[in-house]
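Here we start with a single chain on its own, the form predicted on its own, put down as structure tokens.
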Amino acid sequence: MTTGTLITVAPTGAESVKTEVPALPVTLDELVLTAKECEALGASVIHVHVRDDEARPTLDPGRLRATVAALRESTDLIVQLSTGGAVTDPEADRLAVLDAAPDMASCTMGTVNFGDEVFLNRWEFVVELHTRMQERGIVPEYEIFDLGHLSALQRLLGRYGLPHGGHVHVDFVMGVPGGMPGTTATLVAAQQMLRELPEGTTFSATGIGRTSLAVLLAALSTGGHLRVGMEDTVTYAKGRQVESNMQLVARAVGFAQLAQRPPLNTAEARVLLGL
């Protein structure tokens, strides 16, 4: 399905921070806000990390559920949570993600190095994760970092079946320190490798930081979907930061309808993701 354009908004991320980064939106009337906004520009998923009083990233369980809460009363985006939370957070918390009871969420296929540090993916997490959301109908995005990461997801889909809805969609994280480069001869090189999967999956790419036009130009032409905010990037160009993950969701959006692929609106991204 390339007629239209699945756009992603990921606004906050768990690295930035809001004292260095003020448009950050980190409270919930922020998150909020900033999900109306982006909807009615053509997001139709938001893509969520939580933050603590402090700012400080949290998997605090109360906050996520009083999170999907709101942004379900106030919007018709897809919620989509991360289980990657910020590097450090343990394996169990990762896991309880799942208790507030998203639409979507994340699932990393394996460990990366991340800038200084580990992000870290055991099999047998990655196993667990995948099997909770197929029992409790929660779908996944698969989050790749590097091209061994689409083995890893084949083998999975092979043992364990497909997700929850049936359908496959896969997100190309591109342009971290340790994974795979913001390019596009990656980008295709990955693409290629979505032959291995089932019929019909779709993939989102994301570029971060410097990258992120680059990724979002290759996914484009190459039949991909958007993902796009200040988790991934807070410059919108050189020398000049995002004043708001709006100016980041217009720039897609007027690419996707430059591109004759309009985004599209909740009600078609919830059948193409098997929602």
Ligand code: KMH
Second form
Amino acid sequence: MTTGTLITVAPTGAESVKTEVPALPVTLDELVLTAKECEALGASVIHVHVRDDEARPTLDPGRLRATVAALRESTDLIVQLSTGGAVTDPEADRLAVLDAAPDMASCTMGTVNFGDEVFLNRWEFVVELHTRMQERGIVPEYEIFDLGHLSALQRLLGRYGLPHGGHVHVDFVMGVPGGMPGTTATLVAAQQMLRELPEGTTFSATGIGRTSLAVLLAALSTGGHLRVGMEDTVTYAKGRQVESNMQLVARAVGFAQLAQRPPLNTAEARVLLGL
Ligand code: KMH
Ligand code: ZN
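Next, report the structure of the form predicted together with the ligand; the form predicted on its own has already been given.
Below: every chain and molecule of the assembly, starting with the one above.
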């Protein structure tokens, strides 16, 4: 049965530079304002990376705690902190993200070439993230950058058990140079592999850069959910910069409604994700 659409906004990320992308929300005030506006449009989850006073990515524990508190105070959004951080972040800092006690956190299922860099996710590190989240009642979103990451997830769940809440939700992050391509054929292949995972496993999909629309349409037509935002896409159309995260969320909501899969509200999203 096809359900409504879970829409996640990823407003900031760790890669874009504020001076090159002035609309990127980097301060707490900018983030909270964006969050409120995206929630009003139909987003129900926010995937959060924070920045320091110079707008550089940071995993500063105090900032992460303050961000979780501010988002909870001003919105009903499900707060998902990134444990991916930036490619330069050490494992200890990435694990310490969980100390900010978010509702959800990302958990990337393997190492991937990431443009000219490497996004390192050793097996032991992934196991540590998964088991700490189980102990602390934090719901993971398993980030899948390549098809082999789904086999790693099958192995993880087989050895260490289901996540807190019992529901498995993955996000296909497609179109990263070095990861799986952002095409319909690849998305269908990834979706087919979900058959090897626990029944009821759900997926969102994210197309980086110019793959965003192809991935969005493929996800909607295969029963998937959507992640959009300036973490993943800063070009709205050829020659046209994204003006705001709201513009991307509004476009996703429009497509979801056309597909007769309207956005889930935050209460419905909590039920879907086992929160
Ligand atoms: N910034 C990337 C290196 C995540 O948030 O968990 C990792 C990333 C994935 O964005
Ligand atoms: Zn991220």
